[in-house]
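This document starts with one chain, in the form predicted together with its partner chain, laid out as structure tokens.
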Amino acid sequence: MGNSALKMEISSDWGSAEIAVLKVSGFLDFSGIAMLSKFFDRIAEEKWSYVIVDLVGLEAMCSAALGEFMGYRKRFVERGGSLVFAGLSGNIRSKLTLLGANKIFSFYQDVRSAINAYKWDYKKQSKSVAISFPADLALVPPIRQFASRLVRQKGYSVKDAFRIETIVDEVCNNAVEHGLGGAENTVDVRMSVDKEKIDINVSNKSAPEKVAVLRELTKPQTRGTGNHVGTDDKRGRGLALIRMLSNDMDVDITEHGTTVHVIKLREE
């Protein structure tokens, strides 16, 4: 089976005006450095400082042409970017991972992974999750892991990640208790993490009659005396929860419904 030509493309609409991608595909010996360097010389032109290259036509790269990428990568990581492989089969990633390529270079799945990449560590982008449920109390604890597990894949701690499950269940407990029953009357819940904080809203609705109570029973308890609350009062010891290990919490109480909306600091 003869070797497929060497091919080279950049792309640069991809909604970020600091990002292009080369897409490398075919053969990458020796032979293609020239071609290499060209397309490089036209990107260093250009305002680009974050290079993603696709792999994901590659069929071989030579040592040679790994080391042309490692001085490449040098520039734009000076220009505040820098550059990553996207795309890589079984064979190139192991190839790459022999030459010890790991250790310098980022490796995503594809073109799209190392965007999101980039936007969460440059951009501070957040991730949205938003999750609706009936209002029932079983629901709930798959709700909180999946926060917990959220976070920590984004590299929160054991113990971000702990404080923020312990959050999101007291708020949905709430919604849960307080709010209308019914497969009609969802919970619905809306989590944004970046890379310094969690944004956390958890809506439900309830009956404009309870709003008097509600106000009354969410009111903040006295500062200065502590965050003591009647052992008995299950909504109040939730909220003073809630309070404690937030670093901003309100909650917003009309005749269709509660939203309370919570942000907790990234602290480890």
Partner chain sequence: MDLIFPYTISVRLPSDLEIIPSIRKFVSEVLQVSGFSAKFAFRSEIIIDAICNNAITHGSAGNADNEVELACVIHRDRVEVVVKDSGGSPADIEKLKEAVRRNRLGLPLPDYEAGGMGLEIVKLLSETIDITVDENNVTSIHVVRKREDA
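Having seen the form predicted together with its partner chain, I'd like the form predicted alone now, please.
What follows is just the one chain, with no partners and no other molecules.
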């Protein structure tokens, strides 16, 4: 059987004026470079900056064509974008890896994965999750573990994930201890993660008799005054730890509920 004829087409209806998808199928050898150049000339004219080369139908690619893609990628990086590959078969992926292409290009399973990466890396789009759980201390460990796994899945380091886990643990424990208990009263956790920071909000329903104590605990600690929280006060140490691990923290306390807002910037 002979090689399939080379085919290329561009599509741009992917939810962003900056994204173009170039679908390449068939056999891309040296004779196909002229066609490739024409398509990239069109892409350059349209001023797309992020190009996804969909190789799901590609049967083979010569090293000269790979060199052309490297040159095009440089141009898009200079525009503030990139050129990435998507939909590679196992055979094509292995060959490109042997040629060292994986050190230059990002490989994605499909076009949608490449678009999600674009939104994350270039548009700084955040991912959000909301969890409500009954005010029970026994339920805090799985919440903190989920938070740690979430930030790790989004590319954060082990160190960052450990700090987020500690922050969520302390805030949720305080929410349970100082709020109304019972299955009918929930602690609400909202996390928003982007490439640069994690934004955490934890809310609970206030126990009226604990509001005054909680307000005292959240006042600035000043030695020599009645507002100082001693080192033997576990709750005070918990708040101090949250402040130490986070980049910003504020507490909103009302008769109806308390909300703790924490921002943690990415370190690694």
